[in-house]
Structures are given as structure tokens and as C-alpha cells.
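Take a look at this single chain in C-alpha cells; it is the form predicted on its own.
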Amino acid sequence: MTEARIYDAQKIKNLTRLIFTANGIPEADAETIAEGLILSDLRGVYSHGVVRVPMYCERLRHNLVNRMPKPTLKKTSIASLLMDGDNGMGFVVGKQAMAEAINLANDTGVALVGVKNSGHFGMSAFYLLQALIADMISFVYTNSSPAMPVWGGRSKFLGASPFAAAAPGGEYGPFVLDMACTVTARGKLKYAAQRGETIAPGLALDSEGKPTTDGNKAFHGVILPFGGVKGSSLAMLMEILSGVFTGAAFAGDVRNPHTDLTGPQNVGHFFMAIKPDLFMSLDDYKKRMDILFSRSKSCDKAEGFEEICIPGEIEARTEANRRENGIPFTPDVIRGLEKEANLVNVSPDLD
């Protein structure tokens, strides 16, 4: 494993923002993109952090993304909206879509926003946390380019398509679940291949459908679903809600953001916001959440466990620590940022 060095989170975020503004992204949108990427690294989700900046910039250089999109909204029912993202950056489209879901849910109690014509939107938890700030329960789904087979198949068809949901909590903090339907994130295979590293057995098949621990062969092969048929079925549900349901690309038609530079992705997203006080007061709801978490954490621990954590708790601790003490990055990630900065005449001074 390549040795990492600690970098100040704000400096990395500022450089990321400057790279995107120099690539023609408006200041406010570049701030949103940088915020989403650095939040991933702060929470330890490196596969969706600034390591992806070169990929996004390459798509901008090929004019495959609308730098100044004008997303449009169509009200489809009392509690639902359809957004056309106008081929904007997924972070920008996604943040606006969640904001619309939150605003509508404040009136209707429950709100859905479907999105088409978007792009890769980074870490799903970025939007869950946005909803938590508004004290909303939320579900965030997206489809993505083919990464894993349907159950029983051997070729790429379904995306990694994360299942993401969050619920406000009380004294113990919120519940935040953001998990790919694959046994690992595809980005982790990409960067194992980039670094010449091996991967654990059981994560992927090579292009011939054979099990492999070679990061490069795995990236060009297929990732396996977690839980076998269960993960594959959940990924298909994400495809239905995010792709079929919204009018976005689906059934293998979402373009790979890393390797397919022939056109826009047309990614689909699905956002749901729910007021947690629909059946009781918000205070009573949070007290009940505290009881749930308190009893969960006090359960007898299995061998090898020193603590029982709530989903999202470890990531929140990691974020708090890294905001104060910095984020460890390997040299290849920093080289990627510096290269992109130099291409647009931005000073990549991170010292």
C-alpha cells in the first residue's frame, strides 16, 4: 500500500473548486461539486472523493457535460416532481433535486423527485445529509453504468446503484445508510487498478467470468453483488426507480463516466423526503430513536467487537476527526489533482 500524507481538507477543497471554475463551471456550482467530493474523503469514502476529479474534468474537456445547465421541473402530482437535469453535473442537479423534495415535503409530508438527464452525482450520503439538516427522513437512489451481472449472468448489466437512506436521530445522532449493491464500490477497483494493487477474493470476476484478485482485471471485468441474488435484486430495484420510472437511461444504457466519451450519461436519480413528525411530534419521534439506538448499542457484543455502532456513526466520527486533523491522501491522488490544476493554469499549492 502506498504511504499516504495528511493534507488540510479546506486546501484540498479550495483547489478542487478552482479546478472546476477554471474548467468553466460557475462559482456556486463548483463550490457544490467540491463540497460533495471533499465530504466523501472526510467520511472515508475515498472511491467517491477528489480521486474522481480527473474523470469529471475529462468529460468537461470533451464537452459531454453542460457547464451551465438550466434544470426544469414538471409537477406530476400533488407530492411529486420530475426534474430534467439538462445534462448538468450530477452534484449540482442532485443538490437542487433534494432541495425541491424537502420544500415539497414541508407541504405534503412526503415528496418524490425523479431526475433524468443527470450525471454521476458522487456519494449518495451527500444528499442524505442535506435532508438531515432539514430534519427529514430521506431515500436517495441512482442508477449507474453497467458494473455487475444480473444473478446468474457473467457480463456487466446492472450498475453498482447504491441503496441510501437516512433518518434524523436525537442524542445519538442520525441513522445514515449508504451502501452499493455490489460487494465493493467500483471506484475502489478503479484505483486498485491504478495503483497496481490486488483486491480481496470474492469481489469480482475478470472479463472471462473467472474469479480474480487482480485489481486491473477486476476493473475490466465485473463486480459481484453482495448477498448473491439479494444484492442483484436490489440493484434491479434501483434501476427501476431511478431509470425506468424517471425516463432516464436504463437497462445498460448509462455510459461509463471513466471510459465512454461518446456522449452524455443520462443518469437517473430518485429522491424521497419524509417529515418525521407525520404520526407524532418531532420530539417524541427523536426520543423513540434514542431508545432504539440506546438498546441497539447496549446489546451483547459478538466476539471481536468492542462497540456496536449505528449506520453512519463511524463515518461521522471520521469526518469530525479529519476536519480538525486533515485527510490522508496517497501520492497518486495528489498527482491527479496537481495535473488537472496545471492543465488550467491553477496553482496547485497545498503546503
Ligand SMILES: NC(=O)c1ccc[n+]([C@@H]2O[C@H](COP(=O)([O-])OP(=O)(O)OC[C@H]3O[C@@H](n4cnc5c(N)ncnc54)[C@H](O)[C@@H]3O)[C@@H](O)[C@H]2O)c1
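From a predicted model like this one, the values you see are computed outputs, not experimental measurements. Residue numbers count along the first chain shown, from 1. Definition used throughout: the rigid core is the maximal C-alpha set that superposes within 1.5 Å between two forms. What changes on going to the form predicted together with this ligand:
Relative to the superposed core, K116 undergoes a Cα shift smaller than 2 Å between these two forms. If you fit the rigid core between these two forms, you'll see the Cα of H220 move by 2 angstroms or more. In this overlay on the rigid core, E208 has a C-alpha that sits 2 Å or more away from its partner position between these two forms.
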Second form
Amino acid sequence: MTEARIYDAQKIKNLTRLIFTANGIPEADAETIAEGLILSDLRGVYSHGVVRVPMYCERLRHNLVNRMPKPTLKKTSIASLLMDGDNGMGFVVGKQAMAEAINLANDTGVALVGVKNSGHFGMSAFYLLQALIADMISFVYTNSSPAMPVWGGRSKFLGASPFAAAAPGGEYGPFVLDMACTVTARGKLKYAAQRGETIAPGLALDSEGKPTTDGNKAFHGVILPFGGVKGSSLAMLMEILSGVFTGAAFAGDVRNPHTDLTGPQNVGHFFMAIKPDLFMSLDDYKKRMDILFSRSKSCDKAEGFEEICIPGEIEARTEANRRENGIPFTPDVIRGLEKEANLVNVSPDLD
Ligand SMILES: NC(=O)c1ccc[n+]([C@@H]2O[C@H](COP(=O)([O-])OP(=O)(O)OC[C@H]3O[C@@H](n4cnc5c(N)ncnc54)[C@H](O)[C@@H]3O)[C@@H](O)[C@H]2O)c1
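Could I have the structure of this protein in the form predicted together with this ligand, to go alongside the form predicted on its own above?
Zooming out: every chain and molecule, the one shown earlier first.
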């Protein structure tokens, strides 16, 4: 594998921001997009970081995304809003939607913002962390383009659509769960295919719908949901709440952001914010979270485990380390950024 080199997070973020402004995105929105992408890389979620800049730029070049969207909001009940994202970049629409959910929940205790006409919004934890800064419990759902079969099927239909939820904590930090409904990342199958490697059983079907451990056959087939019918059902719920419920595209109609350049994606999202002191004082809630986490962490460990971690803890540690010491990137990711920079006459300053 090609050696990764360490880069300063701020420099990569600046370059990303400049690439988007040079592609016609307003300064504040380019900052939001760059912030969402670099946060993924800081937290070790490499698949949703700046590696995706060329994909987003390609969609901008094809005018498939509205560079200056004017999202509209409709109040549909005392605690719910429907946002039309006006086909803006998912990061921009998503951040605004979560801010609206937080504002409303400050009054109502619980608030829901449904979003239609949005785009791929990257790592769901970006919006969970936004809610945590406001000391809110949150649920963040999105639908996405077909990536895996519905349980019993053999071709792509449901999205990898992550299930994401967070809850503020006390001394041990927050709970941050952000998990795709696929059992593994497609990038891992691609890697196995390129190297002619086998993969673990239960990850994929070949193009004829048969279970396979052949990396190449798996890459040309489909990834399976995690936990069999359970992951498939959760992905269907993401599709219901983000797609059917909001008026966004659904049932296989969200366009693949990489390969389908025939029109906007019309992705749907679902943001829920809840005040953690709805049933007791915030202090009591946080003390109870500490009890849950301290007792979890002190459980007897299974063979092979040195430590019990809370969801989000490993990513938070990675983030703290990378903010201090930089982020490793392989040359292909940097080449992708430099190519995009050259296309819009931006000079990369990464050294
Ligand atoms: N926007 C989209 O359409 C889209 C689609 C698919 C995936 N994604 C993103 O892809 C990213 C990667 O998803 P993934 O499923 O590969 O994540 P993952 O498998 O790396 O992690 C899933 C969850 O498990 C937790 N976890 C992992 N190891 C743990 C341990 N040892 N102890 C306790 N908790 C642990 C993590 O904190 C995380 O919350 C997510 O950020 C997701 O939002 C986005």
C-alpha cells in the first residue's frame, strides 16, 4: 500500500474551502463544506472526508447542485418544520436544518426537521456534534442512493444510509453512534478485488445473488446489510423517515452522486433534537450518564479486548490527536485535491 504522509488539518481545510469558493460556492457555505469534510478526516472517517472533493466538484461542474440555494421552511406543527433544501449542497442544508431543530427544541423540548431536495451530506456525526455543542440529544437520518439489497433481494435497492444518534454525557464525554447500514464499506471490497484477495463470509453476494468470499466477485456483486434482516430493516426505516415522510426521492430514486450525472439527487434527511433535561435536571441526567458509562467500562472484558469504549470515544481520541499532530493522507487523496485546485486556478499550499 502507498505510504501516507502527515498533513496539517488547517491547510487541507483551507485548500478545500478555496476549491469550493472558486467553484462558485459562497464563502460561508464553502467554510461549512470544508468543516464537514475535514472533521471526517480528523475523526478517522476517511471515506467521507476530502477524498470526496472531486465527486462534489464534478457535480458542481455539471450544474447538478444549486450553488446559492435559498432553503425554505414550513412550520407543520408546534414542534416540526419541513425544509426544502433548494438543491443546495447537503452540508449547507443539513447544518441549517440541525440549527433549526435545536432552536425549536429550545422552546418545545423536542423538535423535528424533515428535509427534501438536499444532496449527499457526508458524515452524519457532523450534525450530531453540532447538537452536542448545544447540549441536545439528537437523531440524524438520511437516505442515499442504492447500495445494498433489501433482505431476500440480490440487487442494489436500499441505501447504505447511516443510523446516527448522540446524547451528551458528563465526565466520560458523549455517546456518538454513527453507523452505515451496510456490513462493510464498498471501498474495502474494491481494495480486495484489486489485490485478488478473499473477504470474510457474510459480507457480499456475487452478481448471481450467491454468497461469496471472492473479493473480485463481491466487488461486482452487492454488499450485504449488517446483521442480515435487521440492518436491511433499519435501512428501510431510514428510507421511510428521510424519503417517504419528507417528500424527497425514495425507493431507489436517489441518484448515485458518483456515477449518475443526469440530475439532482433529491436526498431527504430527518433531524431530531431533544433537550436532555425533559424529565429531570441536566445535572442529574449527566450524573446518570456517568454511571452508565463507568459501569459499562468496568465490565469484565472478553478475550482480545483491552478496553471497553463508548460509541464515539475512539473517533474523539483520533480527532484530538490529529488536531495536534496532523492527518495522514495517501498520495491519491492529495493528488485529487491538487487536480481540483488546478482546475480552478487555486495554488495548493500544503507544505
Ligand atoms: N451520507 C451518506 O449517505 C452516508 C452513507 C453511508 C455512510 N456514511 C457515513 O460513513 C461513516 C462510516 O460508517 P461505518 O458504519 O463504517 O462506521 P464504523 O463501523 O466505523 O463505526 C460505527 C459506530 O461504531 C462505533 N464503534 C466502532 N468501534 C467501536 C468500539 N470498539 N467500541 C465502541 N464503539 C465503537 C463508532 O463510534 C461508530 O459510532 C459514518 O460517518 C456515516 O455517517 C454516510
